[in-house]
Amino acid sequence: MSFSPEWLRLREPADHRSRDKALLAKAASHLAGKDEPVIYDLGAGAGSNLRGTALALGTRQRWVLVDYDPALLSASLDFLSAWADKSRPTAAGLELEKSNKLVRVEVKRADLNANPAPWGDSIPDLVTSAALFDLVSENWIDRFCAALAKDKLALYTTLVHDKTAKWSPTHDADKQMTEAFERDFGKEKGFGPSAGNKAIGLIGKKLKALGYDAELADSDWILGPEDHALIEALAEGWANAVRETRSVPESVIQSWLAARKARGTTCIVGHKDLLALPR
């Protein structure tokens, strides 16, 4: 499954302000003894996770951005160049300077469904992702956690959907729309039937059983009037997902969508962050 660069850019401010700062600091502390930690970012999209994480880490870092979509990997280099104070192209990607940090970036196209451990023999210091694991299946989670545990790799993942959105003001179709959206959310997303809202809890439980300390923290989107463009796009995405189920009349979808796109709508979208460290 892939997302447009426009959607990823639109959601980035909410993503960055919503992630749990204490858990980010603990992830940074885990890497503090490394001169230039190697970080694999899975489902990296347009590079937002790097931009939300790198400034909390040490002065030298090497990131490998992994995605299946070559257009997103190309967009990530453009977005990162614009974000950096200085940017130089390299054979593998970019070398960036930002706020006295030196960040070397490589891009890697890989099919994570076929191989949940794309680092191969190049063992990273941290595996990370953002808004990925609610799209994968429980079977994929089993394979991924086994791969992590084999090499005793640390995991820091953010913004994993863990509960349905709460919209305000209420609308008569909220229950109907939510039930249909959740049915669509559990469908195939490219990794088998999606674990959806259960995914983050499953990962924490499985890694604990494999000898990890796993800590969860809330990272809910709390969207208000200043986030109107994001709320509109989110509502459109919900409406399109509900249409896929063919379980809600189009007239009901249109009524709900008009209400949700009206000025004054607010929304809370439940997410969690996870830091899992091998004991």
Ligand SMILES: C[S@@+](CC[C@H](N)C(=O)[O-])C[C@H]1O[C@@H](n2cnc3c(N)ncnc32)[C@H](O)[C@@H]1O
Second form
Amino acid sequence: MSFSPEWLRLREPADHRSRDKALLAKAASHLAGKDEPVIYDLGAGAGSNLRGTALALGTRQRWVLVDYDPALLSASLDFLSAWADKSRPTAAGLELEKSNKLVRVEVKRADLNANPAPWGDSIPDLVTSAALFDLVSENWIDRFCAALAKDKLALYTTLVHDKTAKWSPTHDADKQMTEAFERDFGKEKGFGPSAGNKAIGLIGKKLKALGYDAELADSDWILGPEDHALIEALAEGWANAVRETRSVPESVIQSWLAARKARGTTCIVGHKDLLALPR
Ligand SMILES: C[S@@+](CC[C@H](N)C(=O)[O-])C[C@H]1O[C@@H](n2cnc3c(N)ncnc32)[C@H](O)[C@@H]1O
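Cool, the form predicted alone is there; where's the form predicted together with the ligand?
So here's everything in the complex, that chain up top.
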């Protein structure tokens, strides 16, 4: 499944303001004693999770951004250079200075379905991800959780879709559109049959069973008129997904889409964050 850098860029402000700040602070405390913690960001895309996390962490950090999409990894280096106060290319990626933090960044191209533990023998201090786990299957979750538990690795993940969107004002086609969208959302996304909205709860449950303390927190997108461009893009994405199911007439999709793109539409999209620390 591929994602455009433009879409990831558009959602970044909503992603950053929606994540649970108390859980982020707890993830930061977990790393507080480390000189230069090593952080693996899975499905890193264009680097938004680093930009949303790094300022809460200590003064030196090393990030490894993992994704299978080379165009996104390349965009991540451009976006991170633009975000930083100072940026210097290195053999592996970049060295960044931002608000008195020194952040070394590497990019690593890897398919997480083939290997859910791309750190190999270089054990990280934290595994993180944003907006990734609603794509994966229960079988993949089992493999991933077992790999974390083997080395007692901490996990901090954010913005995992867990509830269908609620649009306002209501439209006659909401039920039909939502049901079709959810059917499409549950489709295979390259990791086997998708666990979709259930994924984040499953990860928490499985890690608890493997000896972790796991804490969930809400990180819903609450989108209002100031997020008009994101709401429009989200509605377009819904319409395209529903078209693929071939279960809703095009005239109904068009009517719903026109209403959703009208000024004044608001939308709440359910997300969860999770911090799981080995006991
Ligand atoms: C919704 S995007 C989130 C990107 C980024 N974490 C963010 O918050 O903007 C999901 C990311 O997972 C990556 N991805 C999906 N399947 C993958 C796989 N099998 N292996 C590696 N990366 C994958 C995509 O390329 C994309 O960058």
